[in-house]
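The form predicted alone is given below as one chain in structure tokens.
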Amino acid sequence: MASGRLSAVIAGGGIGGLATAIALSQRGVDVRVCERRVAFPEEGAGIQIGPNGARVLAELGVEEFLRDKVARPDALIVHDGATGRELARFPLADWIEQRHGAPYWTLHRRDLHHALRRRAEGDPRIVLSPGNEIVGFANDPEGVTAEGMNGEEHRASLLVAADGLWSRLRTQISGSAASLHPVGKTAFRSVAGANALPRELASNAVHIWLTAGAHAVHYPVSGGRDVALVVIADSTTADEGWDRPAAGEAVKQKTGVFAAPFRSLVERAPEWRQWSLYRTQPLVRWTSGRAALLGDAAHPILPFFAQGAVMALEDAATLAARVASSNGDIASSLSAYEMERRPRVAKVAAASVRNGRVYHMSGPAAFARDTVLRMRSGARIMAGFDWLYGWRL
């Protein structure tokens, strides 16, 4: 780290941590990214990045690494899960890009992480430090000392905890224990070759299938060469972590009531992974002096709105901008970041919870939902999300 410049330690080398490192470096901050795993993570399957996230990635200089990795779906198509009947079609592609000045992308999570890492590796202000978990910190008037699991200490101007849902630093920063509570649902994910997609389904689209107690999503990734699948269903079990093997038979059982085209896609998926869904109560605070939480460490968001990773990208851009304008008052800049982000993240999290309820409705409630979807214009419904996709720093 060069003397006389601001410096940062980031705990966590996932999407949020790497995006924060790049955003800070762009503003002249020296950054060390400490990732607990020996190799930076590349697990996951598909990920959706709305215009609010694609805009951040472009500003970070990551877009050039993604050109042949992303898909730009033409539409989002909602199906009745049991019959396969189309309930609604929402415009994406040119419509959403013209409206918000940035595209709607679908891609493999691994490809996004790899692009961020390549961008970070090419930046002389950023040091990537795998196998180096940050487990604690100490504030003082001149800076912060981050404590590594191996006993190593890292001195910096600020510490960003982007260490995910199972954050080691959350309790110390928030000032209170933040218990994670299972929500009674499990998510299953896979990636299959594009030739696994049944002919009757549009290939360049996001498809959502709705049934009582479960829903499924699939969309193109890897530049359209593959299809990502996610199934989220009611479950009585809850396990820690988010990348455990799943039995194909378990997924088939969860999707047994779905229409034949989707069951065919499930049959052709080569491998499944699973993770249990958790929530936490809003934290008392996200910051403590020169340390701040970011992304899932600060605000876990259920995956019913395709915005969890995008909120981490917005966090990264906001935190870096506030630090850059701090005039050296790091604690105040981190407090400003928290104050700015809290209302928006709370709105997104609440919308995700509502979506989860709507997706898994049954009986008369599901009938009413389907009727509304069939009757309303897809473009009109999408325009109602201008507050989400139109975000700018």
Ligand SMILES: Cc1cc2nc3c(=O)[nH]c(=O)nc-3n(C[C@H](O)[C@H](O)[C@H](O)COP(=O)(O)OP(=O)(O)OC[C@H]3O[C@@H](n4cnc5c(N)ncnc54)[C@H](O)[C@@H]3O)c2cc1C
The other form holds:
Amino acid sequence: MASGRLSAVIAGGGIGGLATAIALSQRGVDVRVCERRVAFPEEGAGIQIGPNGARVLAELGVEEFLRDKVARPDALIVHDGATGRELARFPLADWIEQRHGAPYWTLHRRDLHHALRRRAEGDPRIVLSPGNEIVGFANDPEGVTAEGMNGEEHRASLLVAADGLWSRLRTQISGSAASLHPVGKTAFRSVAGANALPRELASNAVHIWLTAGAHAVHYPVSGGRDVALVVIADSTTADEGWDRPAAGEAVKQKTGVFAAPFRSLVERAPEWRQWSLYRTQPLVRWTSGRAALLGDAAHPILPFFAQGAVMALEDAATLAARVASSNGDIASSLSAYEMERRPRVAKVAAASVRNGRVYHMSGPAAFARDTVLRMRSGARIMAGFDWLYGWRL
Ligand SMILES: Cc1cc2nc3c(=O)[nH]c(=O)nc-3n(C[C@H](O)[C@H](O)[C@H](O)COP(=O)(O)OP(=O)(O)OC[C@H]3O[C@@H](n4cnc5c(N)ncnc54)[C@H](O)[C@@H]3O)c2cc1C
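Since the structure above is the form predicted alone, I would like to see how the form predicted together with this ligand looks, so please show that one next.
Below is the entire complex, every chain and molecule, led by the chain shown above.
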């Protein structure tokens, strides 16, 4: 630990860990990012980044690495999944950018991760350390010592555990074992060339398809050259881990009731991966002395609102700002970060659970949902999310 200068060890080189490294470095903190895997992770498919996340990425100086990688959809279109009929159209593009001062982006998760990594690699205050799993830590009055898998020790002013859904450091920091519960749904994801889109779906938009017990989303990525697809459906099995191959036949079976244009897109998708969805009870605490949890490690969020990674970005900006104004009292600054983030994340997590319920409704409840969607103005509904997309530090 350099005397007089703050330093941080970050466990986890995902979106949250890299964003935190850049945000801390911008405030003069020396950072080491320890990533368990030998190669920084590349998995995933598409990701939507609302204005609240795009603003953080711009402030981190990551935007320039994303230039030809992002799409800026014109609208979010909701379909009745079985008939394909359009139920609602919500404005994005200029409408949302003018409202919130930042764009709504859709992109390949790999491109977002690359951009963060390239930005971090060019930063003299950041050391990236792949193949380096952090297994525990010890606080003392002068600093914190993070323990690596092979007995190595990393000394710093603070430790950020951005080690994801299956966090190893969560129990030590939160003081109680937090078990993850499968929610009985699986996400299937794929990326196809944009030419896989049937003509009627070839608009520059996020499309959401709703049926009982399953919904699907697709949107442009790679600057519009590809399309990312997600199908989330009821499932009786749950697998641990992020990224598993899935049989195309299983996805076809889950989407058998969907309208023909969507089924033809599923037919043309080259390769599917799958993730079981989990939730956990809110943790007793996110911090312990000089160590703090961040991103999915602190608060796994179901993906029905496309906000998990965005919450990790907001966490990163908040944590760095509180540490920078800490006057050396790291533990208090981390507590301030937790106090600030908890209500926000709880609100987004609850909205995501609600969305999941609404998306998968059946019978009269689905009929009532569709009626409301058809009658209300899309702009009016979107304006109801100003609290979400208008977030500022
Ligand atoms: C189907 C689906 C769709 C989604 N869509 C969206 C979306 O559109 N928009 C959005 O904002 N979010 C979305 N999300 C959520 C988003 O993917 C996560 O919230 C986000 O990846 C969390 O980032 P993270 O950095 O906290 O964790 P992760 O991305 O999981 O990164 C954790 C990293 O830590 C490493 N690691 C683990 N343990 C250790 C250790 N002990 N030491 C060192 N390194 C370690 C891992 O290898 C990994 O690289 C979606 C999620 C799912 C499942």
